[in-house]
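Form predicted alone, single chain, as structure tokens, below.
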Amino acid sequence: MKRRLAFFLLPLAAAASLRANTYEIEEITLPTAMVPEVSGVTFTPDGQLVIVNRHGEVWLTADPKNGPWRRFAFGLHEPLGVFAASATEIFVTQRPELTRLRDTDGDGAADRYETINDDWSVTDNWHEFTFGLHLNKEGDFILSTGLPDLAGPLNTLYPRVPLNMEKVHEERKPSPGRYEGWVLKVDRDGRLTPIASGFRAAAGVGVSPDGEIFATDQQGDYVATSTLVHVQPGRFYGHPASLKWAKDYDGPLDLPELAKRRTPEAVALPHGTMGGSPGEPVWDTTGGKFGPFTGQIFVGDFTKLISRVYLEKVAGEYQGACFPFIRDAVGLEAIQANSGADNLTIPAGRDGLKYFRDVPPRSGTPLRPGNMRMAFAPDGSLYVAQTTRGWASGDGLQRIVWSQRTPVEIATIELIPDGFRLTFTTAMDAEKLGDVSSYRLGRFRYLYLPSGSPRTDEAEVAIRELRVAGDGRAVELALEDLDPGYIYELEVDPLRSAAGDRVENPLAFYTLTRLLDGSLFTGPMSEPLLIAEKKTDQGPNPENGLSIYRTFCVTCHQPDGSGGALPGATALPGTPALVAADFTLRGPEAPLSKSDEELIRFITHGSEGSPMPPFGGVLKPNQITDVLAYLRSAFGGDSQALSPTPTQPE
């Protein structure tokens, strides 16, 4: 799909910078004695903060801002869920189990720690986590499990119950242990029950106002992109791993069945534009303190972004869009500055590729990377707790305040018979309302297949009509092709408030599971339906290789191509370190003498067991040619280059 940007002009998005702030982010001080990688926040019923931090602590305080603070547990294992019943009662997910911490004697620290449920598996593998923590309309907990990951020692010698490393399809990320990828709910006399199973890295979990269970699941294998899920109880939602431990299993399946069985998402977070890896959704229930997004969603995400996501229930099931909220820089120039130190924290544009038109800078306090865990505070500030589990550097604890000032933005995008409805959180320049050049539509689809998929059947969509509300508020998009399966993208820049004010955050995304009637997208859920133009091919392209290689590559192989140990991995004794190739070494075995079809394949599909993950569902065949190229060329010293690109789909 052809994208015009013409209108997207530096001069403006310069001058709305001079603008104050609608939300405002501000620090919040820890104490010198905690670790600041903070995985968990809470409040109390009568308003204390509560915090768990990665390396095991617990710590409470009535005054955020001044303290004092105090140490109520340490000595868990990994905890990323916190419930307070009260300041004295305070439930934690530790990796291995649910543990409730009592204060029997006053003395303000836990004396008592339970283990409430630990009958699911986990393993020793490094990057294995339980998530949650929240109660369900009956009162009971809410958890999820993540999968391990291959590229690290998984230690099959010595479990606590016996592993079955049996695979399910083709899945690169393993469930060894009972019920890992799932989730889960444990009642309050201390009963497991599994709810739903297909989840990759279920990293957030929530329940919405009504009681409803929504999970976000994280891109990768059988994920294409990352997702807002209704959880269901018996629905499978796509990563076959966990499916052999259901009661139902009846033995390894293929892509087809696997596809029959599979609930969609309720909203896909497109990869790259909207995050890599979201967390804990949260609901806004602050009546108006936080603005004009009551009862709508937030999402975290390990990169420096916050999303909102707005609900609504067609034909009995529920689907929607997704926003950017608040996020950081983002272009190239922010890419550079970091010198690849952390680019995984920092939000992608359109196909996951990061230079692309930044947003305007925010004044003040910068949002940080590894948004994970978020909850509204009485008072209605939303304070957000940040862990990177050492992909990059500043972890702790912001509080995001509303200014009162109204922001300027698409309140919520509402499917229609022939389209869309956008409402907006104020009035808006009925001209610019009015005038079909102001918007910019799109779709495109993701594939469900082993290796991920970038987008596929991409293609512009016609605006037929547009109807303006006469209070300047709303707008109906009638368009020349609506149908389910796909997710809309749309932009928006050109509108402007009645007050001249630009929309802040001009880009949404639809997802169009089905339409009002009912209909589903009846096509092949593994095949694209569009034949990709052919282009005239001049070759691989290096200099588009090294945008890539400085998004997707560097923060593993290092701007020099040197490589070395993987952020967050430490290798445990006996076990092999987690290491990326160095493509400066020379000789027989070197990274770059292998033929350019051993590296493409290496590049797409991965490697079972070491570090380097499949980019086939990342990048399209050309771009994966392009960054071999630029290796090549860079650091490849007498390395044969790359002939021209076979024409193929994209």
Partner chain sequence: MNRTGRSLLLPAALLVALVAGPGLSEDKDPPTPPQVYRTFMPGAGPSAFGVVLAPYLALCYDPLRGGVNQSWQGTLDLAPTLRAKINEPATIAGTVFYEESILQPLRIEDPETVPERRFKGYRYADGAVIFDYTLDGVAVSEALRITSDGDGVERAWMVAEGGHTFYFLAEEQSDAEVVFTGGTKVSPGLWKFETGTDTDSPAPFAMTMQAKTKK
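Keep in mind that what you see is a predicted model, and the values were worked out from it rather than measured. Positions refer to the first chain, counted from 1. Rigid core (definition): largest C-alpha set, two forms, superposition within 1.5 Å. Compared with the form predicted together with the partner chain:
- After superposition on the rigid core, displacement of the C-alpha of Tyr549 between these two forms amounts to 2 Å or more.
- Pro96 is not among the residues whose C-alpha shifts by 2 Å or more between these two forms once the rigid core is aligned; its shift stays under 2 Å.
- Residue displacement note: Pro159 has its CA displaced by at least 2 Å between these two forms (rigid core superposed).
I've shown you the form predicted alone. Could you give me the structure of the form predicted together with the partner chain?
Excluded here are partners and other molecules; the one chain stands alone.
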């Protein structure tokens, strides 16, 4: 399999490099003396690039392309946020404190490391982080703290503020140190004010151009999927461990009471599909230098993904949509190696692999994992700081540059009274825009539970009517079921631009917390509404097949089964047909007209000289029959039904 995959990938890479992307990724060469675990990036007011790394250093350069770099500070304790007031006055969040670094003797290196605030307590635990760092409208510093994990030791010696070791709720991650699990504010006089609680590990905080505070939180206990939340004073966002540090704390609450107190996220980032561990949100304030997404939010993720968020205010609160923006291939072998493991190159956890959808490799420089910090440069390019320690490999600094060609994308999704309005970055093929079969729409919920939650109440949603705008740049989807409390998932693979190009990221999720009239979900937050049907027969399961298909097959065969040329394949003459089978074909030549035995043999062993990989070593025999059952149910039409007791592949 390795041999044949390499055979397939080599010509692909060669051909692909001829094609330009709408966004190119460039490598920033870091000083050799610096360990490239880049954990923070910002710019000074006069445009110098400033980065920090997990080893505790701050480095600066006026010229990221050619250097030279200068080490401004060292010996900091895992700085994960940086704000540069100037090239001689830089602020960092370290584990135990917010620190001001000053170069007072003009030698280019900080000689003063001043504690601005340390009013929270830490315990040296591995999952305890202090994140940051941005200014709000008033010029206060905004930062956040993560909860420790009992899988590692806690240092309870000489705490800065007495610890509270009590585990009051059913929580896997406790909050022994004051203000662990909070978003915090430190004013210019060094006074700390806790802003909001309920965070599990708010690894990214950000402030919008209007001065509003947002944070991302990480999927796990009580946080069913990763989120982007609008942080408002006094609110509680779901993980109860941090509640005991609230001024008005009056004892543990039960789950329904917690659910009542919880402010929902602005946007859910569905686990698996939209990554697994989001970092810092940044706003496109480039005024068009970065393409057609001015005002939108970009969120880096630990997986090889940067996503894009469009927010709107509905009944006074933010909600909206998220889209993949740049994602890169993980590859069959990495998927197989990481299946189920706690390794976030692909998202871990129950829903991680199930909803993970690999993509073809990008041409040019690939995106690394570990995209936890980002900042827009004065020239409008997006700098991405990457650190992966212990969870994956790949560290460094890249930047993303718009190549001045408009990407074909869904620019925005807005809520309308009977559904959603999609607006595109460019004029679209109006006929496809008006065709219901161009859309796959579904919805689901996450439950609010101590254990976290997989997707529940999943269902398809029917489109009642399509209203295409005259200029072909927008379409309204009127839906059969439009209910608050659901995340709507939309796939638009068949859509094409007027010029005939595919949508680059034909996937979106809208977090429908409220309807336009402000109405909210009224059902139970911690129980499913639909009772899952118990599977009694032991036959092939097309549902499992779907998740296998999404993980292993879509890259080449497409979500709609239409297959087609593998990316970049046509450029190389003399190579075997790099065309994935089209499952929607009918007739005697159609792939799905073959017998189960033949197809199982093909999927198990692949075919000599063809890029179709043999899956016998990756998938179990019952998984192969599951995926075949899915092919037949989704694309087979009236083709031969799968026999109830298929021949097991040898």
